[in-house]
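In structure tokens, one chain follows: the form predicted alone.
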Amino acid sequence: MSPETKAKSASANRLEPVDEVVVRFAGDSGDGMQLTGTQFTSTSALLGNDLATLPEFPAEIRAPQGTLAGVSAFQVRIADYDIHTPGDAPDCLVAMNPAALKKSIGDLKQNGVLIVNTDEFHDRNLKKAGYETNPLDDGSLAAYRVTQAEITTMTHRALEEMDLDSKAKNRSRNMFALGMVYYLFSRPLDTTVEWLELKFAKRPEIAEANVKVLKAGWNFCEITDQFQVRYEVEPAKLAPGVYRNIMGNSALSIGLVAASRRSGLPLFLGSYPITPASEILHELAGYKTFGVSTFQAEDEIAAMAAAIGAAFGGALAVTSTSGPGLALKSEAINLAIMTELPVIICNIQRGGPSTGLPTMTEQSDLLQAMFGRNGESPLPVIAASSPADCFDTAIEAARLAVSYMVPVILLSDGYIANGSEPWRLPKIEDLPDLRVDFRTDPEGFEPYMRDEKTLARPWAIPGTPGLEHRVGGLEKENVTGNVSYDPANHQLMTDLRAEKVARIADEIPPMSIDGPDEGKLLVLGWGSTKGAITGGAQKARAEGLEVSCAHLRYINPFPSDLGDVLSRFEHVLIPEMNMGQLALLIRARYLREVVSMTKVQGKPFFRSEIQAKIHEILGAENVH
């Protein structure tokens, strides 16, 4: 912390320690709310807070300015203890215009801090947002601690001596809001100052302008005593290690690169841009020095076909997409199943059907991943549960693909992909050894002979002398790989492909249960619901309710002990961001009735929603 920042910190009227804070920045898509939230997040990470974030993007590329459709928001929760979600509702809301206020005010906690840019609350913007009266004047905000600031005016005033046009000055007003929030929550300015100077090293006048405005926001609060109380969140007590703040798509990308290095295979990504998976393509394109090749295909079908070709040629092959793209890839995925080639298919789910909600989250592709192909075509399906978990899940997907010679679907979603949390960097020696033994000996070679344990066929690279063989979509004869229309052979090959996937269950670790191993209620989840389920169940247990929770990474096949775990509880609750797809699979497989809790609003579950459902199931009489 700089001497200037220390002096300003010492001058605060009253500093109140709190264990956690939830802040939401909201404004027009051009107001820089994602950058503002990211800077608050980075500063808090360097201070040692545990954190979780939830960005929210407009679906339209150029939504009309000042409208609800154009609102961009970034929510971050920081804490001095281990947290699992970005929070149910903000303690502080920054609203840069009326539309941002209208879209987020319903979430702000009672007596929460509301910071508004009064310069934007004029008749035209109020009308665009659907306000009949000005909420700053009509008493509708009486339940909140409102700080009104002429952010645009004061930004221009701070920059009046700089030779910048009005538009350039407006672009830095997000820094004024950030300076105010830094003051309120006792965050130092230094990290953002250094970032601005590095970011705009080639345009020092822009860096200088943003730094001036950042400090002006801080000084405005200090000079005018805008906040009677300032807050401070101490560092969290996390396990020892080196941490970095990471987003889900970044963690997944780095996990794929790590899998490539641990396997000795070059990484190939064949992809077609689609929200929210595009960042995987962008990220991996920067790893060329690690032997990564990225191919932006003309469509989803070509992307999947290119990945199959790369796998045939001996690469660690990956394709990335979202739900609509997975539908287009389905025929080529079946080609990978028939040829028994290892391909990792990363499906970053979003709201559907069709184009649906491209910038919002959902878990509605589970049944598509399980069954969305013609014929009997099982493949492994695994799901990441948090941004940091994407790293480990990517490595596991690679292990399954190359060990069993099978395509693997890895499910993530927009909430995980765009959210972030601290990630402890693993030690290289702790990562699994994924080295592959290609078949090189032509003696006794048959393309569909199988490993006794995994039933994997040999991986023979084209061009290896004596190992010439054909691949294609027609049914193969067992062992020889010749085209076969024999009914008995088709039955055998269908059984073998299914058994190969089923055998993965032998390697799945026993299920981990948070709470008692048996009892009244088990909350079972998969994917990004883990944080809300864990938080909701822990809060319910603190109230005396008998509840446990468990989470699935492996969905096909299920863990071998899942049936036993389910049998030990009177009730099973399954929250999902779909209409009950895992619940359907559990009922079908285990003939066990479950309580299905569904949500398809483009937003993740809140801990309070899970907690309320637990109360509903168990009832007050079970409190002890």
Second form
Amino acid sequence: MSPETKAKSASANRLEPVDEVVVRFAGDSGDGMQLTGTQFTSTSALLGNDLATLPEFPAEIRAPQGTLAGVSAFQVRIADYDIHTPGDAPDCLVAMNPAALKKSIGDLKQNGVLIVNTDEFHDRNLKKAGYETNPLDDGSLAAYRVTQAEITTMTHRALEEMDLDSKAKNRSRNMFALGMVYYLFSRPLDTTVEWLELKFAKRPEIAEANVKVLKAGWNFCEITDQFQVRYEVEPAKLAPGVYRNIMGNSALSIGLVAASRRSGLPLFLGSYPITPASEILHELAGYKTFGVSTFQAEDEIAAMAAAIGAAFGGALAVTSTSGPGLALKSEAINLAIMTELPVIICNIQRGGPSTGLPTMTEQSDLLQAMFGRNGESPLPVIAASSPADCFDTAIEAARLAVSYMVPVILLSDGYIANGSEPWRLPKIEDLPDLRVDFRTDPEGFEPYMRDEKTLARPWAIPGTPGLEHRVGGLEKENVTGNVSYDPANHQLMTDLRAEKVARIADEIPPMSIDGPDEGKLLVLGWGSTKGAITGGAQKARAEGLEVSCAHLRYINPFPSDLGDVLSRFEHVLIPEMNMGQLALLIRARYLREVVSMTKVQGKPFFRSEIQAKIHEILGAENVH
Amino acid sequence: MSTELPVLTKKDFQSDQEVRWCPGCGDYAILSCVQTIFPQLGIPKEKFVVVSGIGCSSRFPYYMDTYGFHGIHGRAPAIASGLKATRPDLEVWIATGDGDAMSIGGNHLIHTLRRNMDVKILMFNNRIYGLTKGQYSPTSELGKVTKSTPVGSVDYPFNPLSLALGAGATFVARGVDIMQPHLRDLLTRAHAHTGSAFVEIYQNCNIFNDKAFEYMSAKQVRADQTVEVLHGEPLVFGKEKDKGIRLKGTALEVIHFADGHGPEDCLVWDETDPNPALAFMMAQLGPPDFPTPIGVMRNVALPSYDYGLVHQLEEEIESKGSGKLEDLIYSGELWTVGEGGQVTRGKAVADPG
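Alright, leaving the form predicted alone aside, put up the form predicted in complex with its partner chain.
Next comes the full complex, and the chain you just saw is listed first.
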């Protein structure tokens, strides 16, 4: 239940329990909104809420102050139950300036709580945001519960006695807003206070100022009775375990380190900076004590080529990129396919084509991952479905790469790369054993001889006496690895390279179906849409609709029971943040009609959109 | 490991593959040269890796009985960089051509040189595209008539030595395919250098650009048309050792000893000069007014990229200890959900299950 529905029965300043809330902090790039949101998240995590977050920041590093282009926002959803997405529409919006208001107000729920910093609503800022009249005065916000606060003024007042310049004082404004939101949602201040004291341990006056302002925000609400109702979200019933909040790119990086440790192979990352994948390079560059080598290459091509060189030498080789970079790597990826060397290619997708929407999300590289290379060049493609799932997906990508001696494409996207959720931490001993055996015995060695089960060729690394051999991009004769233009051999090698990937299906676990395993409608997804799909389908099912959902981690090859699963449902709905790429693959492979639901707006699906589509297909009433 | 290495011979480095360059190609001489010096370097055979790109010269690895990687067009330096960065114990050599290294792979070449990656780059310069059957290359002379430039090329060529020097290469040399003893010496010195060694090798393509280097390498003109650059020696050349090169003002000029000059007037070459300006001037020399310089233009000592990378890892591990996966995963703000759903901060002592 959302706050406004509960609010109707609430008496003044009464504490109301709600099962979830969505809060969005929006302000100028310099207003510290990411930090404010992160603090709200940490505090809620430690209260035991389930949560999911979604940051939104401008593509420009220093967009002009006060403009729409400069708005930075952070949305967080907290709940007392298991949630899957950062929420569709906010229940509460904090707008630090007119531009932030303009950009987000359309998303705020009717009767939602709106907190504005009135100090910033002066003519110049209103004009920059494109407001002809002041929305605080013209009645355009009548549908919301507006709290007007002179946040800047009150921040300065709280710091009157402190010897800080005006600029430094301004910088703690966000803490005032955070204090207000903590009051509204009955959160304690101690987590943030402790964090501030730790963060500014060397500058105690800054810590003190921020704590003062944080408390001032809380006190302002309490003394002036700003909100009719305050809300409370109980802890969620999460599975027992140790948790931390994690973003997708971070989980992916840690997953790669884990794969390195579990395989005993040193980790090598060849990468060229690109949004939204750069954090992987940054994070891995910090893991030198884990023996991780990072190579910031001169371009995307070199990043992939260097990874191939490292793989030839026996490293766990990785390259990270986003769509345009994947395009540049295509030729080198084929070299890895041809030389049958393990490389993990992490593609953190963003809006395309071309430079597209660097900071916004999309799933439109699926077909590029599948087919964007010359010749017959199949490789395994797997996708992460949530921020924490990036950890497991990275380990699985490494496992496939070294077991089958193939390059593997791991698909993530901007939404889960920058979004966060609680991650139930695994026990180290439960992580898969990825140990590999390099070939050392020269007796009977041939570079393209094959493992019976996986068809993998031996990994024979330079430095091993007696195994000197040559690999390369020219077609190789099976077994001997000699250059071969023989027609029958090319057919055989093409078949073998395809068969190697196809055999992975034998060990993919059976599909897990959420809901009945047969019936009227299956919602099938891949990648980051899992949260919205699961949430939407569960809501619809709670409304009595006969709908199930299933999610694909493996896209090449598909799970072997996928055809059977599809055949058990009357309708199949495939929502994707592209123009129907999985739908195309499913139709082609299984010759069955599916309903393709597409969205390319740089934003993830709303749960409600999926829910509405389910209703439409099943001919039921509209979403309540 | 035993300190005694098996005695290796040229034969140990000849693979069982049939060499398929055109008869008379300069590549044969370079292959023979490399196969001759490899056994003399005191390195176990299994430690050699030869990496190449695409083109005639890039077939090189197939003919060497070492670990070999025949890459894709222009990318050999990048492949070799990833290998050397993770396996500094290996002796990594690159065989490339003027099209492979200077055109499609120009970016990788300059950045590999800039980083001083410890790889040895042999650039076979035949001033033509051979494998694609005779188009002009980025080192072809202006006005070159080829299949793709029927009335002559209108773009200016790269001077490979200048390019390498401009990229900050720490070892820059030029040799000629048919001048075997000299070339063997250059390659041995390239090996001894720590960091990137760039060796341009003039190589005759007798099919598409025959006799391209006759003007300086033909026996009857060689002594007068080349000047061998030797560290610590004056720049003297000519059949009768009767000419030299001196620095006059900001330019180099040829002096004739018959005019009263002597070797003492010549520029004494210092390959270790940290300032590459003179090397750059030398690289510009050539016909019609100057002999073509051959030998080591530059040889300066700088730590290599792979050394720096490995050193950083070792230092971090030494000062902070080897990373523990458990600590990495269980870091940041943790909270524990107990069996009864109670939430506590941090990692609870009880087994989280």
